[in-house]
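Given next, in structure tokens, is a single chain: the form predicted on its own.
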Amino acid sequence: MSGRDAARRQFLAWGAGALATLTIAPGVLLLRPVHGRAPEQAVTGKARWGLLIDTNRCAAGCDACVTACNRENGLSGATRETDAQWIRKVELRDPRTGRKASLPVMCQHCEHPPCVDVCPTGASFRRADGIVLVDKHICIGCRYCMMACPYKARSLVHEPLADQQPDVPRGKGTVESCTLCVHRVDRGERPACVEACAAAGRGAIVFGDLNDPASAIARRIAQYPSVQVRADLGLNPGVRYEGI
């Protein structure tokens, strides 16, 4: 057995024992939540979770969402060029007007995710509620999903990991990306980036159920213009942006 295989087995054994991982079929919880939904209870398609990001309220110098994501998911955030970063800030400039916009970009949680289409093992999957995830137990690190993602939202873990967060299993040789803080969502909480943005006084990120016309996010989308990044691809992302 190679060192890589031995490390993979060790990680999987740890994850199975410590996190009580469930079946990986789409529509079923990946991890046992600390509170709330019972492990055997399937996720339904009644809700579709998503984000609405108002770039008019997102400041170029603010990285509260990035910092919160790193802390919540056990990412070091030490070296942007080499370490995993599930949210990155992108600066845009309109060459015609000179107008600038700063926006956080993460996994867009597409309705038709190309990462799922190309995955040879089924490790990449979309839950019934719209959250796109990677099952680390069967990810072989082929990186096809990374190449297929038009948002460059995925990365491969190259090095052994330590001091991981109990709710967020990670492993060397596997691909990862924003999970929309699924462990928090399953407990009835908002993603860490949303909480941090609100605490910083920005309120630029709205989280909620896109299928519920009475939700704050659905009302905003109905009232104000918003766009999906690369809408021309027909992927119907669950993340929308105002002001770009």
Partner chain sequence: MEIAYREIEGRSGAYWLLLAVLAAVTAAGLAGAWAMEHHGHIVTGMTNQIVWGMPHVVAVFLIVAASGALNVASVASVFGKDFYKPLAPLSGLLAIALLAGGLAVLMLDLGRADRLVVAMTRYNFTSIFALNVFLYTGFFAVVALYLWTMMERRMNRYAKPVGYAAFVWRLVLTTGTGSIFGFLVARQAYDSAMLAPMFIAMSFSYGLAVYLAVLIAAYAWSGRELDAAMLRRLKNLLIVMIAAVLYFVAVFHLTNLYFARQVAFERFVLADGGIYPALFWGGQMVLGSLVPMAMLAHPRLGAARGTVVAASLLVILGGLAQMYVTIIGGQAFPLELFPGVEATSSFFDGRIHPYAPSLPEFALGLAGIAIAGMIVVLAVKLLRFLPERLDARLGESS
Given for the second form:
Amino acid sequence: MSGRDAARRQFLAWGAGALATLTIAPGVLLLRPVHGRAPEQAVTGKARWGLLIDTNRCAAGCDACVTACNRENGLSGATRETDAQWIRKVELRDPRTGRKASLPVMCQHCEHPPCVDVCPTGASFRRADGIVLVDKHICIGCRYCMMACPYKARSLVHEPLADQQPDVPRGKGTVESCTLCVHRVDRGERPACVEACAAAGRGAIVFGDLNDPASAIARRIAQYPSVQVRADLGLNPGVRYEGI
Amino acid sequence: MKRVLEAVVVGAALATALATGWAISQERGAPAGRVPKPAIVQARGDKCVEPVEFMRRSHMQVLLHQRDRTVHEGIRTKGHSLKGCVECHASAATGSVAAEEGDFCRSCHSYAAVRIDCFECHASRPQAVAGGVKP
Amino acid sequence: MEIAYREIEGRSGAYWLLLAVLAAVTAAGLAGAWAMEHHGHIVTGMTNQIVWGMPHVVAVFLIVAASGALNVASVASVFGKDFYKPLAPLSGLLAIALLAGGLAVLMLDLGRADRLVVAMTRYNFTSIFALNVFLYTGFFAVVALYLWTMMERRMNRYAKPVGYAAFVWRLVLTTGTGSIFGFLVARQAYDSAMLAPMFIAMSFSYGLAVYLAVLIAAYAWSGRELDAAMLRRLKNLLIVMIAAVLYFVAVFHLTNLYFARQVAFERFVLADGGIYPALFWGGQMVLGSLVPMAMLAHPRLGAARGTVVAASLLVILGGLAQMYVTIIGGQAFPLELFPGVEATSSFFDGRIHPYAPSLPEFALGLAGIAIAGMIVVLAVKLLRFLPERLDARLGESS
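Given the form predicted on its own above, I would also like to look at the protein as it appears in the form predicted in complex with the partner chain.
Complete assembly follows, chain above in first position.
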């Protein structure tokens, strides 16, 4: 049933989109961000959001992406073992060659996410556009997803919180991780870390639609070598790295 | 004598279990105060997103439906959004819908002995006044 | 001869004292759970690195032991050994009690224990965890039915088929419990197909140890007769089970050592991981396996009640040590995101994660054991689980 429904909805959506394009002046259209979607439109599998991180442009000691993420999502920024960290800077050193690299690690938004497979209530889920999320309304805090995640991307909220960001509800006893700033993406904006990295003059993180061959991210991964972390697990993450 | 002892031990065990269960259930949300009648805070705007009668009776279904549509399908219409409720219904006194007993979402709920956990996570104040550190 | 089952008297001061102690431990555990619920998991030693802690160690032990405790009953009805028949009801009771204790701990440890309704009504069927919820509920039902067919004379003739069902169910259940860890492919500690069979062997051993300890205690305290021949058979069975576990543990670690990428982890739990090798060698191997085996095999002392109880308790402690090494040790060893490369970060990448269980979570874990104990202590008083005399001739002639 849902398949036909979704197809119909998609058809209507495209119809509406086409109509809008015809009626609204094309100039207005150009002002809208490329991945804009009307608020009443459901996400589809047409796009798959991803990140490409160029470690050659990422500097050790720069944590602009981390602070931006904390500010955007209302995280304290504290780094005790019980504090949530949605994105972290990892410093690598190859003992054989001495080569160093610095890179941010966050939820890798897998195509086949183990957290979703193991979640007993279905709270962990993968949105149609590839963003892996926790529905905190049905998360029971069992932390099986944290056990299953190969990237250590998830955190449990260990204490009661107050003064959360209105866009990013968070609360004690539930598991959370990078949402790819889903609230911003749905508004047609880029994730906070991507903006901050660009603002810091590095532009090491590219955000875009992996499914759209014309997008900057798709063109780059088609042209230059990039890798997925723990590619051997076959999870096909939506986050890729250059230069490691 | 033995019988009495029996009863006391079993009774004590049961009482501890029940008391803990009760205490845990009390943890969520505010304790139900004895409010004689809900005094509802004046809202911003001149009408609600749906007819008032309907909202009084069915706002929970509206919210839960919107919740699933937003979280799973990315539908972000303003009308039934919880953020929207907060924006119009935050009280002038506290700037919140759930900070004090008299605030909008708590007024009827304490009266009806309903407990909600929404504001453990959701901001109970509108964006502009939120305590967060927006640039 | 008929087997005469009888409730125990349960009026002595000692009986009530035991019950009171168990109730007190349970109450302390509930207080711990309340603290975790009120303040959050910050009051535990668990962190975003060690995400499963002491409660899980005890809970998984209880669940694994539960399915093993059913073994005696399975042997009686599935393999037609009438000899074990009088022992079967207690076996079923222990299975239910241990499972209930384990599940209670798992539930109370949840970040949102208040969302129990969600846990019971929403299922993701690809999750082995959710599948386990069904396996556990089914286990309760099958064992309860099994108990009924054993204890109600009119139902006796169904005991065999239901016994079969219970036996198969318990194998699946333990496989399921083992698979909870087996599915965590990313973690070196659990990425092994040996895990599920190893858990089954462990369940046999831990379950039988619990069974023996409870059986002997119940008979000693209620002043009933326990036949020496019967005890000898059971303790010999325990020796075999311990040996089976040793075999699987050896194969598990040897195969792991064979894979180059697992060697670092093996070195961690077997040699230089501090508490973990200590618990593995000292707790699981020496005190939990070799010493009890030697005690039970002793020609003269081996079949003495005291020896069997002591050996059983050692096996139980060894089992808890094993769970600690498997569950906590498996998490303490850092995940390798970038194999072969040294990694550091604010989120403790590349570092051994420390863990120190706190009082509330200790209390919660102990409460699981106490809850199981209370169920047993109350049930043998209220219902007829224990044969009045345990005599080797009983089963054979009935």
